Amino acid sequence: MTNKEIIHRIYYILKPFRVKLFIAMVGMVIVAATTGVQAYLVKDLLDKIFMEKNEFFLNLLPLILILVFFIKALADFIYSFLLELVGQTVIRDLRIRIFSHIHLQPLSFFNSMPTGTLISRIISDVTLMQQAVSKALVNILRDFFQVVILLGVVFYMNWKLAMFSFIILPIAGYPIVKFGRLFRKLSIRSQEETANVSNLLHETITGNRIIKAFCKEKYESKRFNHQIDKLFSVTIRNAKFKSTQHPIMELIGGVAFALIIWFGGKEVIAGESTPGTFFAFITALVAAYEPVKRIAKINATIQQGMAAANRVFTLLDIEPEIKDKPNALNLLPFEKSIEFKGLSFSYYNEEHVLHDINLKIPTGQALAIVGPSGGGKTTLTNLIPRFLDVTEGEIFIDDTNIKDCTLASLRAQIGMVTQQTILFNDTVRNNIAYGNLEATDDQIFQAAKAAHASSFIEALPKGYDTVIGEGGSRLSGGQQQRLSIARAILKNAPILILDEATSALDTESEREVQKALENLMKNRTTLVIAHRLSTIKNVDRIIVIKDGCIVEEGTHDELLALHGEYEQLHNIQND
């Protein structure tokens, strides 16, 4: 994405707040005037009070400087106030838009890029994106305003003295164009390494425990190191070309400066020049002079900035390839059957996981899916909520193409209990009320009864309003997966996944949950995805899933009879 491009987006996120914009570079403006106002007074400072001696301008002139400065003064935090409130609402909109865009992408978009380069991408890419529209674009705006009123000022005082700005400028612009290149090619540079940092941070922290089952802990110090160390050179080297930079533009300000002084102290010494007008118009080229060595000093935030928001934007554009139809329909509630036919499925288009799958559920049935690893069952049941869409065939619950209807409707009605339990840092209480916000308390009290949680709730140190930790860290396994399944219950959808919910648990916790699921299960027609054929004894049909289709299907006695499949993975666990 070229730097037009990323101006012009960034221009129309704020074009609706171009009435503050306007009172700001009017504010702006102003402060550019008094300055010059400022610059223009120290002829009259000279040459009137102390070259002529008037009393008059000895009077006149301290009042006519403070009404300068107190309108300065204002002027100035009117636009500063503004173009900040401005660029920190940009902000502010653009990490929700990047948040609310994230959470519309499929499970694919999830499993192709890192938990830490998106954190990246919201915290730091969008905090430097904060730094170059709130701080550059104050800087800027103000500096170009000032440079063009103060260069007015010193062409009326002495244009030919003037000429060397055409002189300084270009000279003191190249340094910034050069820098600015450099700049930007390491600020990406930067923010892929603060992205690989945030990606090892994330992983080390979340899987401590196998660091520390393993021993591990030296061994992931020294690549966490290994990348800071990666990061600390980048950083070193753009620090490297700021102090460079910085001096540069001095030491072409002081040469230049010392040129006008000489070619202007021999027209003070012809008489051609008052002394006043050429300590004025001195003023007002260093008053002039500060704004572009300002431009040079923010021109590294500037490329961050820019660098930052190509990073954002490239995000933000990323269509997600999962979403409702134009004119889709809100799915009535489910009454009849989920059908499969005819469905098949691959990943980025390579070889199907699952082939020709037809298959009627009828509402109220409970069917458990079983077969090897890696056969295909989870990527069934994430085909029915749409976290996954399939690649040839259809999917109909009841008599309505599931890609017909909203995806809001359509898993409004379905309710998942998976293998990794998903809970929040928060309440007990909040993390039940997660199935449905407007619940009562009455009933999530009876959610958590019929999950067989509320006992052990009622003895947590606060009961329903404990903070449970991340991830429910401060909850045993079993614990964590009668919680979820209260969410679900509470949630209370007609139609439920179960994706091998009780595989982790252990013989006892397995128990608890397995008479929770039995109450969940009640009046739903259930998928179960299941690990332990022992739990789906009763079921009231089973399908065998090896290699992406479907082999076997039937009750588990039949299944058994047919000495298939079935009876092999039977045999396995019985041996």
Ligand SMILES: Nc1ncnc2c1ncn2[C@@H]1O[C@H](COP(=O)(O)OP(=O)(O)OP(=O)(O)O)[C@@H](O)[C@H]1O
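Numbering follows the first chain given and starts at 1. By rigid core we mean the largest C-alpha set that fits within 1.5 Å across both forms. Computed from a predicted model, the values in this text were never measured in an experiment. Compared with the form predicted in complex with the named molecule:
If you fit the rigid core between these two forms, you'll see the Cα of E518 move by 2 angstroms or more.
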The other form holds:
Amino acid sequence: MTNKEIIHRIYYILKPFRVKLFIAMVGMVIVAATTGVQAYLVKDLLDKIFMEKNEFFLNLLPLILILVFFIKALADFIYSFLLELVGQTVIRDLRIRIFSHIHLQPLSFFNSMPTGTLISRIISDVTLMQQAVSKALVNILRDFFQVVILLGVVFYMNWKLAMFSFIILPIAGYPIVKFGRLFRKLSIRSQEETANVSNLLHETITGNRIIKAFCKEKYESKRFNHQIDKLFSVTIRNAKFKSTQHPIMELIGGVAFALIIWFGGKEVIAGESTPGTFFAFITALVAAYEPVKRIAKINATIQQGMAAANRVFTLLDIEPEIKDKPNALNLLPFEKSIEFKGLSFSYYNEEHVLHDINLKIPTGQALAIVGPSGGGKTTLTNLIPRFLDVTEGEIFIDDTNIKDCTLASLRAQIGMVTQQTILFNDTVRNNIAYGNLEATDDQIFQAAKAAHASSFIEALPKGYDTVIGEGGSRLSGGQQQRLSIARAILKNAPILILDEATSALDTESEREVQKALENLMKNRTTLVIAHRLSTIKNVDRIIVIKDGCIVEEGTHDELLALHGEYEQLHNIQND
Ligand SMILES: Nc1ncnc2c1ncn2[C@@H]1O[C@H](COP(=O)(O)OP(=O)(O)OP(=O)(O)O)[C@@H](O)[C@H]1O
Ligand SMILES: [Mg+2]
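Alternate state requested, the form predicted in complex with the named molecule (shown: the form predicted on its own):
What follows is the whole complex; the chain from before opens it.
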């Protein structure tokens, strides 16, 4: 993205705030103007009070000064507050936008975007953008006005001397531009390293149990050290350039100042100018150089902000690969069948993990999917709610291709218990009611009971109001699984997908939950993935998936009679 495009987009983001920004700008002009007036008053101070000893001016000048400072203070407050307000509003809106945008993305997006990177986009990149907009851009506007007004004063007083400023400004501008490029480059590096640090943090903090189990504390500390060192060296290089820039700017200013004293002093001695004019001139010029130096300093912030904006906009530009078609229909209530027609699938255009799957599941049927690990069972079920889109072939629900209906109406008809249990750091009640936040206490209780979760929930310190920790970490694996089953039960969707839903339960609870699930499956169409074949004896039909193909299909007895894959699985488990 070019600078121009970035600025263009920032402009569109700021456009709704144009009234506030305009008022702020007026405030800035007033601040700049009052600074100019202050410099100009130095002339009267010296010439009228000290040289002419004019008493009237002695009384008037302090009053004028107080008034000028009062106006300046008021304008200062108005513009700085308004700008902060606009800046923070933009940050808030942008964060909300990125958040919603991320959650519109399909599964594949999250496979390629590490969590820490996404977090750093929302937290730190947005902040860097805001700093560039509300601190830097603003200061630049104000400083620009100030330079213009002060230069006006300078020219008005002594145009010959003022020509000097035409020599200083370009010389001072050179390091600003030069260093700006460096800051930009370093900022990109620094944000990459920050994202890496936050990815490492995310992984190691959530994985702390494994680190302990494998005694890898020292190893992880070393990895962290290494990562932090990289960030450190980028930051220090940045600091080095920042610290070099300031003295260079001071030096340029100092040399200019010395020359002006020499030329200006000569004029005063020769009687061509008054000491008042000279001092006012110097005051105005020094005041005009301040903003120039500040711009140099702020430039680093601006370059960081531009780099951050580039990343944020690039993220916002990623179109969700899976989204509603224009004119997508609402999927009608499910009544006939789910059908896979010539379906193939590959992750990222690599080798196909599912090959030419043809399958029809009539409503009310319970279909079990079994087969060796990595065969493609989870992948197949993820295609139904369109977490992933098929590479070839089609999936029909009744007579509708699932690509033609809205994602919301499709997903509303599907209840899921995923292979990895996912719960939120919230109360038991809210976790169960996640699919239907309006559910009554009784409905929640019934769902918990059906999932054989009610007895352990009631034993929790606060019952249904107990907060279960990050990812449900305060519960046992089996308890987590039963909560996620309760959550699927409460959603009460006509299509149910159970991916190893009872794998973490002991035989006793599994048997009971199994009974509950069988009750649940009665009026529903269910896809059950199971490793333990004992849990799927009562399903209507079983398919065996191996290396992405359906290799066998039939009832338990039919499959045993084939003496193939299924029988092998069965024999191993009964040994
Ligand atoms: N996000 C992903 N990106 C790339 N490849 C993937 C991804 N998820 C799964 N795969 C690959 O797809 C294949 C099928 O995986 P899948 O998870 O569907 O297997 P599964 O039959 O559910 O196995 P299990 O019984 O172990 O759960 C595997 O070879 C796996 O390596
Ligand atoms: Mg799986």
